Every structure is written in structure tokens, then in C-alpha cells.
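In the form predicted alone, a lone chain appears below as C-alpha cells.
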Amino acid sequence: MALVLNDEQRMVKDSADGFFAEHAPVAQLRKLRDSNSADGFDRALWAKMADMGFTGVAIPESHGGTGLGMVAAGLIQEAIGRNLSLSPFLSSAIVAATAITRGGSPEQKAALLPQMAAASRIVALAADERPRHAPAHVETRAEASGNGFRLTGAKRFVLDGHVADRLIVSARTSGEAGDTDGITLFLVDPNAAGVSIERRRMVDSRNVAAITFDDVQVDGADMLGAPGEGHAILEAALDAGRACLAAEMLGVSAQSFDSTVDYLRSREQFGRKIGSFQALQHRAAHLFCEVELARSATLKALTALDEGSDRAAFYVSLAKAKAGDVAKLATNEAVQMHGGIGMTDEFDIGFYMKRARAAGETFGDSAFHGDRMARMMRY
């Protein structure tokens, strides 16, 4: 198979990439944090995003979304990545439409997924409950309770977890925190009884929130899929999102790299452009060959998911644990190569490397995903 776009996709990148440099480029991030904004985003531009079709890329068209699938995703969280904007696009219209697509009810579907589409409500998931990404790791109980469940316990880095309108929430309704089984997902509503949220901000300005669970009552309706079997529903939306990450820390190392190689040509050192060396020179070519791997290897998890090829779960690892490797690299050279201007608040530079280091981290690092890929491998 050829990792290359055809001609629809090619419109939706020219599109996304049009769309935010516009309208969410990194001045607005800066905006943003240093207005104190009580949702750590714009949500005039989040509509606008539902008018270009952008929120509902992963929602089919038979329930208000577009349909575009995975690869399109990925192309318009290529351009957040470069631009650094702030919306809640990975967390609710990828991670949580997808969750809802794959395991919800024909009910739950018609009444979330429309709006979810035109911007009007926002889910976030809530699986984490440990310090580093494990979510089989559910300690979270549901115990039966009336024609319902009660959910009691804790979760942790809840992307825009503070401004959603539901969570879907990961709890126990049997086996032990590590099993794979008994784990089911519940729509919650965050203004329910017990419920409590705090947010918190991340180094890149971005915001996730720890949200408490105190005998918080649920019925029986508002379970995603069956009793005992949310984990590959689980699963299923945190590849989606993983996939979508790289991606965006693809647009980061691009755009790291595309500006670093323009300070090369621009700063004059010893009266000769830096550019010249033939050290940075090296460093560049060999940032530039990374980058492309990392292209390749996102494009291939991001058409193995839209195929539905069952080799999926382990190219969106690869993906990931690359994607996040190069982000790195790419960040690392390309403050080096500004010289200590590089880390001043004056340079954009420094807001990449801290989104490249928070991205990375997000639904599994490096490590996480070179271990899942030895267990699929059956190492």
C-alpha cells in the first residue's frame, strides 16, 4: 500500500492547514494563558471548527458528523500540532466520539453524537487512575444498585475534563485493577450528586482535571456497551487518540524544524549566515530524515485504523512511540540550534518542546508502547 493522500485528503490538509494558521496560530495559545482563560480554549473558534466540518470527522454521516475517517483526523491534528492550537478536538470529537460510536447504543448515539458533531457538547473520557498511562489499570467500582450502579473512586489527567458536558467513565464492575475483563463504561453526567472535578494545567497550557467519584448513582442506560467488556471499546478509542497524537507531534516536529531551518538562513554568526555550518547542516539533514519516518509511520497506523486491519493496535504503537521520539528530538535540536534565545518566552520554540513533552506522555510514552509491542509480538 502506498503511504500517500488522495485527492480528498489532500483538500482536507490544505484546508486544516489554512484553517489554523488563521485562526489558531501560536499567538492565540499565548492569548490564552495569559488571559487566565476559565476554559483554556476559544469557543468561537471551536464553532467555527463544527462549520468546517472538522469536529465531526470521526462521527459517520448518518449521525451528523462528516465521516472523513481516521487519516483526516489525523491530517487536522497535523495542523493543530503545528499551529499549537487549543481545542477540545483530540478529547471529545476523536477519543469520545469514537468510544461512543464503537459501543454505544442506538439511543446514546442519537442523542450525544449529533451534537458532539456541531460543537454544542463536549465528552471527555476518564480512564486513568495512576501517575503513568495503565488503562486496565481500573481500581474505580460500580456496584449494581437499584436499576443502575454506583460509582465510587478517582481518575486523573481527564483531557478537558473540566468543561465536559458528559464523561464517559471506566469503573470495575468485576475481576481485579490489571484484569482486561470487567471493566465497563459509563456515561456520567460531571453535574451529578458525588461528583466532584478540579482542574489542573499542564506545562504546555493545555488543562486535564482529576475528577472524584463519591457513590455516584447511574442507571442502567447509561452504560457504553456491555457489562464487563468496556475494555476494548476502551481501547478502541485510545488508539484513535494515540494515532491522532502522533500526528500532532508530527505537525510539532514539522514546524520545530521548518522554523529552526529559517533561523539557520536568518542568524549571522562570525559574519557568515549559521546555516553555513557544516554541523548544523548535518543535524538538520538528519532531523528532516527523522521527521519523514515518523510521517510514514503515522500515516500507516492512521489508514490501518480507517481499514480496520487487525494489525491496527500495534502500527498505532509504532506510531506513537516514533512519533514522540522524533517530537523530542526535533524540540531538543531545534532550541540548541536557536541558541539560548531558544528557551525565552520571547521565541515560540520553547512552547513546542513543553507540548512535545506532554503529548508524548499522553495515553502512553515511548516506553508504554515498545512494551505493547512486545506483548503483541509475544516477546
The other form holds:
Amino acid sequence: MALVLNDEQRMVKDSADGFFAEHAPVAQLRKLRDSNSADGFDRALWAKMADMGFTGVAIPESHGGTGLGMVAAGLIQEAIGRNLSLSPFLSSAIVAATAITRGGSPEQKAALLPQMAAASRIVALAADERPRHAPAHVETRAEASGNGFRLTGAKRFVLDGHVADRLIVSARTSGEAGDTDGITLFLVDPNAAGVSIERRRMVDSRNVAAITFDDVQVDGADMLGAPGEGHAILEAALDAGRACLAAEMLGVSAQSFDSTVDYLRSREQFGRKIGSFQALQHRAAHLFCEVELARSATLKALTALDEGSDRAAFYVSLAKAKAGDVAKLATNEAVQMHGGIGMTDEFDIGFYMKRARAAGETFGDSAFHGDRMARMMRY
Amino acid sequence: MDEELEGFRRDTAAWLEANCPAAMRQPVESERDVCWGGRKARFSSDDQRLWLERMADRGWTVPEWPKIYGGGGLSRDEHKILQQEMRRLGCRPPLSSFGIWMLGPALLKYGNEAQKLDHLPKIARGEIRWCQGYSEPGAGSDLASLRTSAILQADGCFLVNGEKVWTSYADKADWIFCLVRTDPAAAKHLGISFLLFDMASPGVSTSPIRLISGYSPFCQTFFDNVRVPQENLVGAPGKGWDIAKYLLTHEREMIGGMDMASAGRDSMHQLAKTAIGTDSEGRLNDSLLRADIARHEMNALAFALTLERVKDEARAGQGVGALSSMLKYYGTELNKERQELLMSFAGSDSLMWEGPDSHDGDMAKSWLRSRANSIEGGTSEVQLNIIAKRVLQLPGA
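The structure above corresponds to the form predicted alone; please give the structure of the form predicted in complex with the partner chain next.
Next comes the full complex, this chain leading.
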């Protein structure tokens, strides 16, 4: 497939760009942060995103979604990145929806996907157990008990875990922490006895939850996929999320870059526009190239996922790593080139740097994905 | 449409399989393996000559040029398939040529019909080898300050006088495409014209320049009252700068693209594995070098994908302009980094200049040669200036 948007995708891009700029600009993030919002996002916006068909983008039409696919999902997420819009789009509509679409039974899909597409139900993935992403490092145990299992363990960094109606939990039914075999996924009710959820606010004003499971009873019918084979589903869901995070970071990079270039064109010092100084021109020009490279890698990853390519995971790691490096560079350069004003809370650029840092960390940073690529290439 | 293309792919694969000699499917290892053509061409083997002739007969040395000018008349999709199939079989390029990469596109756009019919087929067949007369001792990054003069005489000939420098392979070339000043009174960019002439003309002389690599691919080229027929002027007098810039974009894409071809291939970590060795999990034994390689390959891949995207977008009528500067800048910097890494893998072996196992200092020479990548065809700094000015529209000084 050519690395270029088709007509349908261009329409998605136009509508997403317009929608988030109008309904969820940075000002909304600031307001939610300052008002100490209980949800951490605006439920009215979330409902509107469903009306636009955005929330069903990764869900097949047969289950109430639009089935537009990952390139379209990435375009939506890029617009989210440009505007720093808050919603459970990534956690529920992409990651959890992919896990259920990929691994769910017909009953589970029918019960969950249409409601997720309609944004009337939020599902979150509880996978990480360590500060640095390591999805196979699962110590949480699921012991067989009656016709189900009992879960015990602790999860952290559960995106939107504090507002989730359902959790997808990775737990070990055999093997040791670090093994890819023996991981099983479960759908867990956050209100079940033994589940305790603690909201944690982050530097980027997003919310994650630390969740403990103390001998939580789970029905056998709530197992997602086959026992011991959860890792493949987990990776598919994470890869969808990683590719969308790459797209979000591309949006973050592009927006900070545009703001910076505008500033270089207008700010005057020493009696001239600072954009006329070659020291800044060359850094801006280099950054332009880097953003273009991140864009290519991201589009390739999303396209490879839509094609079901066996190289998709490789390209996802490339995109996540490259877009992460570029977002870090772009936002740091943005703050530096804005000078003192870039350090003020009143000015928006700092929000972008915070989001770049958090998104870069989520589901594996560039070191994690560089290593994953090297392993796939066997070195 | 897709079925037609699949048919083309099958036919192309079968033809290449039947016609590309086995020796021409080996990786290019040294300059000897590159075929430049020209009147003074020395083929390193009969297979090399045969491969050029067979490809030229199909117009596949210049697949997208019109057939009337010796091209293959292929669409961009077909050309892409041809490239993919050649890569799959490991086929060497049949012909390397500044005529194909630089002059050809400029002639197709700015040349008159007689010039196209005269020059393009000879380029396509590798009969005439071209060199580029751009830089001068006083006109490097500031190319438009060039002073080589071409004054029209009463007999309808230009009289060319001056000196060019960094003329690649001027001593091996048959013809030169040359920037000359035809109007000394006009403003810097407006007095320049684009002239073609035979390097065998009386008054042309060349002198190789010895480089830090020990190679002499570049020459100083002197013009002493060289007479050039008026009809060899391409485009209008004084409009040479437009052609020069157009051609430079092709040169930059070529330089960037060539580096990508080497930077994008996945053999780099293979070389590293052989040289450095691996641990029990198959990882390179040097963790810092492994990280450097991973970072480099990441950028090389993202760059290769950008080349692909830029072409796809251009075909779809989308995308932004002035990208040749980006490709030139990024591609050459990547290649320089690649050469540094290759030297590191080999350790002290990389330093051997002569003697057994030194391969005539090939590795060190490639490293030294690659330093010029970010200077020739417009320095990295000039490319960044162009991006800042044309793409980002930042204010001038």
C-alpha cells in the first residue's frame, strides 16, 4: 500500500482536525486540570466523539464500530496530540477494543464492543507491574478455583483505570515472571470484592490507576482468549496502542514545531526577528526533517497494522521509538526557543513537553523499542 | 489495473532471470564494479557490457523516460516493480551516469526537441559520459558568484574562458554541462546560462585533484578560448540559474538516495555480528555499539520510508516542496554516521592502508570519501538554509 492517505482517510483527518481544535483545545485540558476534575476528562466530549464515529474506529462494523482501521485511528490520535485533548480514546477505544476484537469470545464481543463503540462503557488494560514497561513481567497470579480463578497481585500505570467500567488484567496461570507463555487475560469488574483502585495524577494531567487484586474471584467465562496464551493478544493490543501513541506524539511534535516557527517569525530581539538568526534557523530546519521522518515511520506502522503484515510489530517499534525521540526533541527545542515564556505555566508549550515525556514512556520508550527492533533483527 | 501490474511483475521477473548474467547479481564491491559508460568506457567484464546492452535495448537504463529518447516508457508503478524485482534478484544497476541522474531530467524539462533527440538516447545507451561544470575556486557554497565567461562571437559561437573545480570524473567524461556567465553586466543570478560542450574541444584541459582518501575522482577543469556552437545553449540566455537549481534538486535527491540505498540495507548489523560477536542470547557483545547501531538503523529506516512517502505523495499530487534539501541533508549525514560505525566494527583493521588484508585501504578510503557527502552538491548548512527559507519561511538576515 502506498504511503499516502486515501480519500476516506483524508476525510477522517479533516473531520478529526476540525473536531478536536473546536471541542477539545488545550484550554480544555487547562480547565480540567485547574478544576481538579473527578473524571479527568469531559464526558460530553467523549459522547460527541462517539457521535463522530471516532470511538468505533478500531471496532468492526459487525460489532457497532466503523471498522475504519488503524491509519484512521492514527489520524484521530494525531489530532488529539495537536490539541492535547483528554479522553479514554487510547485506553478504551484502541487498546482494550483491540484486545477484545482479537481475543474475545463471540459472547464477550457482543457484550462489550457495541457499548465501547458507543462510548457508554470504558474498558482499561491493567498490564504493567514495573515502572519500566515490561509486559511479560507478570507476577500477578491466577489460581484455578471452582469454575473460575482467584487473582492476586498489583498493577500500576493503568491508563484511565479510575474511570473504567471493566478491566482487562494480565495474570500468570503458569511459568515465571518474564515468560511469555503462561500469561492469561481476564475481564474483571472493578467493583468486585478484593479490587482496590487508587487514582494517580501525572505530570501531563492524565490519570492512571494503581490497582491491587486481593484474592479476587473471576468467572471462567471472563477469561479473554485461551489460558496461558494471553501474551499474543496483549502484544496486539499494545502494538495498536503504541502505533497510536506514535501518531499522538507526531501531533505533539508538529504542533510544538508550528508554534515555535510562528514564534521565530514574530519575536524580536537585538532589533530583528529571532528567526533571522542562523543558529536558530538550522535547528528549526533540522527539526523539520525529524518530524518528517517520524511521520513516515508512523504512517508505515499504521499501514502495516491495517494490512496485517508480519512486519507490523517491527514497524510499530520503529514508529514508537522514532516518534518518541522526535517528540522529546521537538518539545524541548520548543521550550528553549520560546525562552523564558516557555517556562511559564500560562503559556501552552510546557503542556506539550509534559505530554511528550509521558507518551514516550507509555508502552515502552525508545530504548525499549530500539531493543525490540534489534532482537527482531537478531542482533 | 492491479492485475496488469502483476502481469508486468511476472514478465519482468522472468526477463531479468533470463537476461541478467550471474556475475551481475553479485553485490557491488568496488568502483570497478560500477559501469559508467562513455567513449572511453572500460568494461570490467563481458558480462558488464552485455548487461548494459540488454538493459539499454529495453530502455531500462532510464525506465521512465519516453521511448523516443531511448527510455522504457514505464509508469512510476511499473518502474517501482522493476526496481523491486532487480533488488530481489540482486541485479546491479546496468549504468551509473550523471547524464541519467542530473542532465537528463533537466534536458527533458528545459531542452529543445533537437537537443533531446541528440543527447538523451546517447545517455540512455551509455555512449556519452557527462560531467558537471558548476563549482569554481571562488564559487563554492556561493555558486551564483561563478565567473567562467561565455561571450557570443560574430560567427555564432560562444567563446568560453575560466576554471571549474570539483568536476567529478572530468578526465573520464566526454561532454560537460556547464554554468557560464553570458552577461557580466546582469545581476549575479541573472547573467548565468547553461551550456553543453564536448570535452575534446580545443582549449579544454583537466587536472585531477588528490583527496584525503588518496582517490582523485575530482578535477580542476580549465577553459582557454573554447569555441562552443550557439545551439548548445539550453534554455534562454541568462536563464541558466533556474536550470541549475532544478538540476541540483535531482543531484541532491541522487546523493541522498544513494546513501539511503546503502544506509537502508540491513546488512550493517550482520557485519557487526561477524566482527564483534554475540552473547548467548544472540545480542552483540558490545552493548554501547549495539545501541548506536540500533539508533542508526532506526533513523536509516525512517529515512528510507520518507523517501518512499515523498515519492508516493508526489505521485498523488500531495506533499510539500523543497524536500530535496531535506533528503540531501539527512541522507548524507546518515551515510557519514554509517561509515563511522563500520570503521568502529572493524577496530584497528579499519585503519590498514596497504599490505595483506588491507584491501587497498578500501574501508578507510570509503570513510574518508563519505566526508565529502555533506559538502558536495551544496553543504549540509546550505541545505538547512534552504529549508529555513523556502519551507519554514523564516525571515532573512
